[in-house]
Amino acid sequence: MGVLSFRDVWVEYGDKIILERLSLEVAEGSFVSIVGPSGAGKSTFLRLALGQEAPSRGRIFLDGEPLRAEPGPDRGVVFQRYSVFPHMTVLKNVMFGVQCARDGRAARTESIAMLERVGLGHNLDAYPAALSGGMQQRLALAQALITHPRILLLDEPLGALDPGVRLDMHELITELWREHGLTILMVTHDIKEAFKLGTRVIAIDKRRRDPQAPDRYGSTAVYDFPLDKPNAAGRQAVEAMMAPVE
């Protein structure tokens, strides 16, 4: 059993099916890249893992226990849109996540250490609006990691960044994953990024389609590739699935 288990999970909104028959085991310490076309339900999958949403059918387990339908400190999340508080300084953004659990001095010391680790040690008193996109995502990472989560959920966190900044963030995320012993689930539209960073790539899409009832079929894991060895065929299959239809 993995740290996270999805067992025959369905998500339905009225007559519309988003996910169906999704069964996955996520091993502790893995870096799982999640790809698929727009609207396939990738972000819904992350919300399920976060506990922000409950399945319509099926069950999700964390360490063998039913996952509560509420976010917990053991799971951190970073979104594509910078999930920071614009009215707070960089330091206060990070302290916000731990100030209830630590005394003021401890929260400040720990938050400064985390900001130094992500390269923002010289920007403690700046406000998010004064930061570049890459710096704001570093701040969002510090926010997510300050509570010491076991599982980090990344929802297109680098999609809005320039290529050079994106490469720097690849290196930082990989280092933080190893240093903190994290389990990471990352949604990305970038196939190269998925195969570069992940120890496993999962492609989510609709396995069956009916033009007469397109909403009555949900997505599931159509490809699942462990990356303990090169898998050129797997990458080609996922690239073909993601290619725009002409």
Contents of the next structure:
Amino acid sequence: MGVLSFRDVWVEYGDKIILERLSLEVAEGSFVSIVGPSGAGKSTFLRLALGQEAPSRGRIFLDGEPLRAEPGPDRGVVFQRYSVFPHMTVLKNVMFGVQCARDGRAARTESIAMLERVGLGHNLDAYPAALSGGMQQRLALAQALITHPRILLLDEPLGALDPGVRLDMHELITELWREHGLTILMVTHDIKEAFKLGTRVIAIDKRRRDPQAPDRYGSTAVYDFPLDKPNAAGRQAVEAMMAPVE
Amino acid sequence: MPRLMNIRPRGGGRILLGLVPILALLLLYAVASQARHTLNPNDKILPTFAAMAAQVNIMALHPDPQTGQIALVADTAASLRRMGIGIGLAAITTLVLGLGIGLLPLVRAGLGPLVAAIAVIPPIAVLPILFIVFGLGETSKIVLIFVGLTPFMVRDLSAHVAAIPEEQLVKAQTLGASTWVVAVRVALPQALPRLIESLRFSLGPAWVFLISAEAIASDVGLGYRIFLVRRYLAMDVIIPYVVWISLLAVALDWALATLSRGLFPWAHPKRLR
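Form predicted together with the partner chain structure, per the form predicted on its own context:
Below: every chain and molecule of the assembly, starting with the one above.
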């Protein structure tokens, strides 16, 4: 059984079906990329995993336990923006999680080590507003990892960054994933990124469409590629799916 | 030649430009005052600067023979005390209610409509009620400031807290923060600079409420004094008092702005870089 499992999950708002019959298992230590056209329900999927929203039908399990519909310390997250606290210095941002979990005396040393690892060792007392976008995301990663979450959820974490910075971040994320033995679920609209970083790529989209009632059918996992070896055909299929519909 | 909108005065030129209208106004006053005094040496409407200085000397440096107190000092102390207690109570209440309404949907559902309803009542209209309920003493003046400022400030602060990005609140929860920890370590610190800003905006109305209450029923205070001497057309007292009140207002505003920059450097990002 996986760390995180979705069993026949549906999300409906009234007549509008966002997700339908979504089932998937996220294995321990895997790096799962989620792609899909905009509006396909990627964010809804992540909100479910975070517990910001509960499924209308079906169940979600974390380590075999039913997931409470509330964010908790077992799931770390990095959003595209607003992931860090603007009123805390870099160091305090990272120490926050340790202090919430337990007595924070060891928090300082531990947090400094984590910040040095992500390359922010020289910015401990800076406020986030003084950091570049890439540095802010490094901080958000350090902040999420310090509490050792069971699964790390990344919501378009590099979407707002310049291409060069993005490449550096790819390296950092891959390294951290290996070093900490993380299980990562990353939502992205960048197919290249999805295939480069992931050990598995899942594409979600509507399987059926009713032109008269576009909300009649929801999205589900239409492709699921394990990437133990390079999968050029898979990538072409996903690219075709993401291409704008004529 | 650049467009008019692109010409920016700098350094000394800018200060000079700011001084010109002030000096012009003072000069205009002096000329007008002079003109009236040539016609009638006893004119009270536009007293000369010399006459005002003489009055300031009496009010600010010499104890009143009846009370033994220096009038300006006693008035200032009484007014600032009322002002301080009034805005202090308003700030504390705003912080508690603003955080509750902004952060907790349960409290928002419960108190939001009430605060919105109270906020539309013109505070001066409830002044008679305050005089009846709290008497003519200090309490009614402080309560008027409190009632005048709090609903507006609560609405402002709760909107600000509610606008904290959801990402931050979710992030805090994924780091193990309880509601209390989110309130105290995430929402409260981000609410404080906004509260100070909101207080700065509220100082103008606060002075209006204070002077109104003092004008109607008081025996000491800046508002009391100017309305008292109005009976004798004592413009030579009123004008210096108005200038003094303005100076106090500017000083209070400056103190709050400095406090915010000192305590919350992150809230003033221009200074961070």
